[in-house]
Each structure stands twice: as C-alpha cells, then as structure tokens.
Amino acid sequence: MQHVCETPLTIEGALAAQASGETSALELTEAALARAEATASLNAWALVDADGARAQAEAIDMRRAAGEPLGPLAGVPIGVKDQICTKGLRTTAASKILENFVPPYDATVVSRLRQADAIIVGKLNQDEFAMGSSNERSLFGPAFNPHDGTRVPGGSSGGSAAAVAAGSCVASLGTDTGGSIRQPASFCGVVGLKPTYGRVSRWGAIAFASSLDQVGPLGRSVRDVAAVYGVIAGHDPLDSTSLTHAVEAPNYAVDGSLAGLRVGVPQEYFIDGIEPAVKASVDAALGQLEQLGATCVPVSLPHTEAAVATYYLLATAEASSNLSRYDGIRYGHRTSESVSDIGALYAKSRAEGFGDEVKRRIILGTFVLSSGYYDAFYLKAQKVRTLIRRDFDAAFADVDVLATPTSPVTAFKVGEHVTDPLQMYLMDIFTIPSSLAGNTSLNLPCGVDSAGLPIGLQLIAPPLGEARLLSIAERLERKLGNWGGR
C-alpha cells in the first residue's frame, strides 16, 4: 500500500455542500466511512461507530429539513483520539490496561462537537497513553502514513493525522504533550495546532503529564483547525487549569499582506542532523513570509539544548504519579492469576496491562520523584523549564512569533527507531521547548522532499496568541498554494 491520500471537502466545503442541498450530513458521513473502509490497511482508526455516526447525520438532516438551527460544525465527520472519552464508545488510550473501559460521560472537548453537531465517526490509533512518536507503541498495532504505507504516521496522535490526511474524515482531535499533533501533521502534511495550555479543557481526556497535556484539532487546512479550535477552547469549570479568556476570532485578511511583521528564526533549531530537504523547505517558507511583507530576524532561544532532558523528567515523574491509578482494582486490567497478597496483585496486574514504552517511563518517573534524587532531578528540571519560558518570554519582546522546522526529519520507516528510544525521544527536539513554555504553536505543510514526503513548517506565538498564529498561518497557506501533498 503506497500514497492513498486525497483531497476531501474542507470543513467550509462541507457546510455549503449541504446549506445548497448538493449533500447531506448522512452522504457526508456515508463517504467518510467509506473511506475509512478503503483505506483500513492504514490502522488509523481504533473504532469505527458507524451506526452511531449514521444516526447522528440522520438526526441532522432532519433537523435541517425542519428548518432547525445547526451548529457550526453541522453534519461534519470528525475523528476523535483514543486518549479522549466518549460516552458509551470504547476509550482505551491504547493500552492493554483499559481494553474493555467504556466511559460513563464525554469529554467536555466531545461534548463541544457534539453541541456544534459535528459527526462523531470514531476513536482514531494512538501510541499507549500518548508516549511515543511513531504510533508503533499501540494496543491495536502501528499505524501508518498515508504517503507511504511503509513509513510511520509520526505520534502520538498519528491516527488522527493519518485520518484526516487519507481523507476518512474532515478534521481530528489529537492530544499533545511534546509535540504529539505537530510532529504527526508533519509527517502525514496536515495542519496541527497545539493550544496555549489551558485553554482547551483537558476534562475526560486521559492524563499522561498534566502540567504538559493539550487537546488540539488537526484538519486540511489552517480554516479547518481555526473552526475547530473555535468549538472546543474556551473556560471549563470542569478543569482547574482552564483559562478564563476570552477565544477570539482569527483575522482572514483579504489581501493577505503581512506587512510590518516580526518573524524570529530561532539558530538553535537549525542544527546539525536535519534532513537537507526539510531546512531547504522552511528556508523557502521563511522567503514566502518575506514575500508578504514580514521581516525575519534571527533569535536566541539559549536553554533549547536542555528541553528534550527537562521534558522526560518532568513528564515522566507525571506520568507515574498520574498511571498510578491504573492498580487492577478499581477499573481497567485485572490479571486473572492466583496471587497471594494486593501488592502481588497490583504488580501483575500492571506488569500485563502496560506496554514496555510505558513501562520505561514509569519506572524512570519513579525514580525522579524518589527519596534523595528530587532536588538533583525534578526540582532541577522545573527550574530549567523556567529559564526556556523565560528564553521564549525574551524573544517574543522582539518578534511577533517564532518560525522553526517541526520536525528535523521526514517521516521514518516503520521499525526503523522501534528499539533505540533515545533516538525516538529526539524526534520532538523542535516541539518540546513550545510545550514546556505553555505557548501556541502550529504545524503548517511546507513542501515535500524527493521522496513525496511532506515537510512542516512550526510557527509558534505567545500563550494566547492563537488568533495571531492562526491569521499568519493562513496567509502564509494561501502564498503557499499546493505543495504537492494537499
């Protein structure tokens, strides 16, 4: 199985499609489905609720024929991560360990679509409990890239790259702790937004480290994510770290113009090791920002040597506090063996249900957060992740936003780094510095290599700079055109 992408409606295109009465929510539906039929041998998906989809595009369509007000998203097939919980869907995180869990409620991010009658096809593949870059690491097995069917999706969240790019539904939720939506639209040539932290509810999706987690939209194009960012972010009670601002709307400018725009080209992220046709690719996006009138500047972001180092302390201690509760009493995995105590109980019981992937990291985590290596480690390690936001706090006093490779590398074979996780961890070099500092960054496609595979471009804006990062990758798009991958 080679190339299988193709171009699908848009979310815009979907809209009108049906307001003209040319489709309906059922054939939009009907037509996602079977893309995901024909393009199975992707393993994009966890779950296909095809029942469940049909009649909630039934329900539409009848809705509209009453003449009914319709959300935002009326009638659009849109794919959710396994990480996130849907009511009385399956929700497993990829794991063994929450193989048969089917939540009792949705995430309030689901229930936002559901309120904005967007179409609910289905869980989408992930790596276990959203550790890994590859989605090799998951309970239903890899997933795999759309462009080339021997190559890696990228991962976390490289389901719902892998689905939006191949067409079998309009736009995804991922979820992004260190690059786990941006690196996958990278690989798979989508667009990928990684929110401000707390501005998308993280309630109902499924904790790896919570000062660090995201849920995030990936969709064809910058307007697709922006209409489904503008759903599902805003304050939650539901979440403690949920912020209280105000969304506000991106600005489309007609003419397209960037005039007077300050763009910061980190050098620390041009480095030693990156594929030539990926910095030949961002070199020439950063000369289309130029074209539209920005000007790009070259910046310091001095602690980005330390990130990838700060990032697997501090999540990995999250991660074992958060995976604790996964114990083979209360829900999830239980081993059936015969065992003579509850600590037998609870080591069995984990021992079967997690993967080795997370099973590293638990173990490293523990040890970060054990007796007498706290300062040396974790403390240390917070302490780093101020100084990165405080890199990026000095950056953004001189530019309006930050332009970067997403990804060092274009998508890998499939096994290629399966057994070297220290390789694998460096695959989100670019991404992490942005996650450990709270901003808003995007992956925007910016060409393909001689291969066909594509390139993303990362553009990164202040904490709650999303509409400005939003309107700039927009622009950028249209001056852009077709790549060759979209």
Contents of the next structure:
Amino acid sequence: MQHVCETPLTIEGALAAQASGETSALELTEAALARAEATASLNAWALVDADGARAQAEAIDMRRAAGEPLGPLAGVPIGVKDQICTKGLRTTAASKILENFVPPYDATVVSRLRQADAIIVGKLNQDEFAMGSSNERSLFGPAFNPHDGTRVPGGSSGGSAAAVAAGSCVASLGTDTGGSIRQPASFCGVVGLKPTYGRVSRWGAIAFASSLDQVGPLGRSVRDVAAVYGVIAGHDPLDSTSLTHAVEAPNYAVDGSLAGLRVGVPQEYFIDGIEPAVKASVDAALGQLEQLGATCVPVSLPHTEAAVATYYLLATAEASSNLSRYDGIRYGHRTSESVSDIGALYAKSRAEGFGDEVKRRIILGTFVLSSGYYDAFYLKAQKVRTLIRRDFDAAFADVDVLATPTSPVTAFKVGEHVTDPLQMYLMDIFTIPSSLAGNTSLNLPCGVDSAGLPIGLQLIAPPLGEARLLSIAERLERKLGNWGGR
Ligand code: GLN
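Would you generate the structure of this protein in the form predicted together with glutamine (GLN), following the form predicted on its own above?
Below, the chain from earlier opens the complete complex, with every other chain and molecule after it.
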C-alpha cells in the first residue's frame, strides 16, 4: 500500500493559488475530502465533516469575492486530533467513555484556527486519551502508516501525522505529552512541533497529564508548521498556565548560513538499540548542520536514563486524577446494567468505558499517589524531574540547540509491541526528557531507511525558543531537501 501524497501542497502554495484565482477554498477542500476518501484504509480520520468543511469553504470564497480581508490560513484544510474539543463535532479522545460527547464549545486552538479562516476538515484518529505510541488503541481501530500500510503511524497523534503525510489535509493539530506529536511525525515523515509548556492554550484540549500536555502543529514543511503555530500560540486567559510573552516570528534569511550556531549532541541519546540507519541519517544531518556553518559539540544530559520512569510516575498520577471525572454521572458513558449502588455504577461504567491501557495507567497513577507511597514515588519523581530540567539548563548555557534522533527506530509493524507495554513506553525515550523539562522541540524528517521508512531528527531549544528553533529547522530543511511524503 503506497498512500504517500504525490503532489504535496503547502500552506504557502494554497494561499498563493487562491490569491491568483488558480483555485478556491472549495476546490482545496474538495481535494482534501477526495484524498481522505481515497486513503480511507489508513483510518486516519475519526470523523470527516464534509458538509461543514464545504460550508466553511464556500463562505471564505464568498468573502474573497466580496474583497473582504481574510485570515492567514484562509481556505487551508486542517485536521484536528480527536483529543481537542470542536463545537458541534463529536470529540471522543478515541475512548468509548466519550463516545457520545459533542462539545458545546471550541477549544481555544480551534477558535483561533477558525478566526484565521482555516477549514476544519474533521477529527483525527489517535490512541485512547493520547496514551500510546502507535495509534493501535483507539475507539476507531488502528490507524496505519502511509509509507507502509502494515506499519503503525506512531502515536498518540497517529491520525494527525498520517493524514498530513497522505495529503488529506495540509496541516493538523496534535497533542504532545511525552512525544505524541514528534514521534508520529518522525514515523510518517512530516514536521511536528511541541511548543514550550504554556505557549499554546490547553483550554478545550482533553486533559491527560496537565503539567506536560501541549497542543502543537504537524505539517509537510517547517514553514507550514510555523504558520499554524503563529495562529494558535499566545496567551489565553482561559488557561491558567498560559504564558503571557509575545509570540516571535521565525526569520527565514534567504541564504543564511548557520555560522556561529552551537549544536549540542547529547551522548546519552546515542545508545545501543538505536537502529543503524537512524544513527547514520542523524549523523548525516549533523554533518549538514556543520556544512551550514554550525559547530556540533558533545554534551551530557546525565539524568536521561531516569526520564521514562519519571514520566510514567508523573503522567499516570496526573491521568488518574484527570480521568476521575469520567464516572457515568458527571461525564461519560453510563452502564445500562442495573446496579445496586453508586459505587457499583461508577465501577461498571468505568470498566465498560475505558480501554486496557487507560485502566493500567489509572491503576498505576492511583498507586503512585496513594498514602504511604506518595513520598517514595510521586515526590521522588518530581525531584528527578527537576534534575532533568537542570540537565537541559546546563546544556543550554553552552549550546543554542540540541540535536538527537526523534525515535530510536523507524515505524514498526502493527501488533509488534502492542502486548508489551514496556517496549511501547521505550519508544518515547528521546522525546520524554524535553517534555519533562517543558522546553520546545520538533521533528524534522532527515532521511529514510533501506525500506523507505522515514527517519526524524529532533531539535530541542530552550523554553520560548520556538522562533529560533523554527528558523534553524527551516534552514536545515532547505539543505536536506525533501524526504518522505513531502
Ligand atoms: N507515548 C507516550 C505515552 O503513551 C506519550 C503520549 C503523549 O505524548 N500523549 O504516554
């Protein structure tokens, strides 16, 4: 199965083609809808809102014809991960417990997309409650990788990455708690940005682990991702952790070199078990950075080893608390069986509504927070999180950005790891530390392995370093040329 988009259209291209009259928002929307249908076997979409998308497009075309000013994403077809609330459009987080939830409001990121005149094509498949690295655990069934239909697209934002790679939307929104934008972007050969914690509003994004969750864009180029980021980033009074700093735009100096740039290469990220093709491709990308004038220097992030364990204590603790609201009374699926008391109603509703991985995490998180274990696990993990953040602070005292593989492997086969949670958790070994530190990082496609599967380079910048990060990535992207489905 080869589903990769053959005629990639970028945001810039879409805007220019509409401005010149070569195409219309409606035509772009029809093309995305047709592509979604032609690639339906990828199962990237949880819901395609064909009528809604057409109506939005017609309204934009009419406003253009009337000479009205249009927003920066006018007529650009965009998909939204099902973790993010969309007014009037079913939003399930790929869980049976939210199977019938139709939000009465848009998440802030979605209202900002609408204000920018983007076309919301529909909702994208994902792992249930964003827990997973393969998009195999979903109310909608697994999503598949456009580069090889027997393989996973990565997760949890698997649909967001697969749809962009396959061309059924120009860009998408995902969420990233421990790697869920970057890892699927790597597996599908697209660009994906995890913004600094607090940079993009979480209001209306269904909570998994609130101290880690961030919404971010996926697209076929750095410029596309930057364009969507520019629309969704910025202060939101509805999110108490939202940052108030101004959002800076990247600077794409036409023939800019990267002279003077210091790139740190963390030694702890080049471990045994990393696939040789991944290492070779990342090394080659580092070589290209040097050719552009950058200096690559080895750095150490000594607490990297503890990151996965720390993450699975903190993320599960937060998840167990966040997911307690789905009890069949306040929110979510309610059992139709007759029960003797309220406790049984909660238990039965939750047993029916949550999948196995979500249950595993609720149990683990409840244990981590339970009296007598709190200090030993939760508090200790918070302290280790601080050490991990300090590792990054120390590294950034000497270098501008860090460069690592995004994932130790390329896309694996559907079913390969689904019964082994530990193997699955290790998929995020290179993305989790940056999430714990709260800084910003992105995936940039940097090559393919011998089977043609995409390989991704992760670039990490200090908190609020998005503009710099995107500028550097864009420069490197031009040097590397196009890869994967782009
Ligand atoms: N794969 C990781 C997990 O399962 C990260 C998920 C995410 O970033 N949402 O928790």
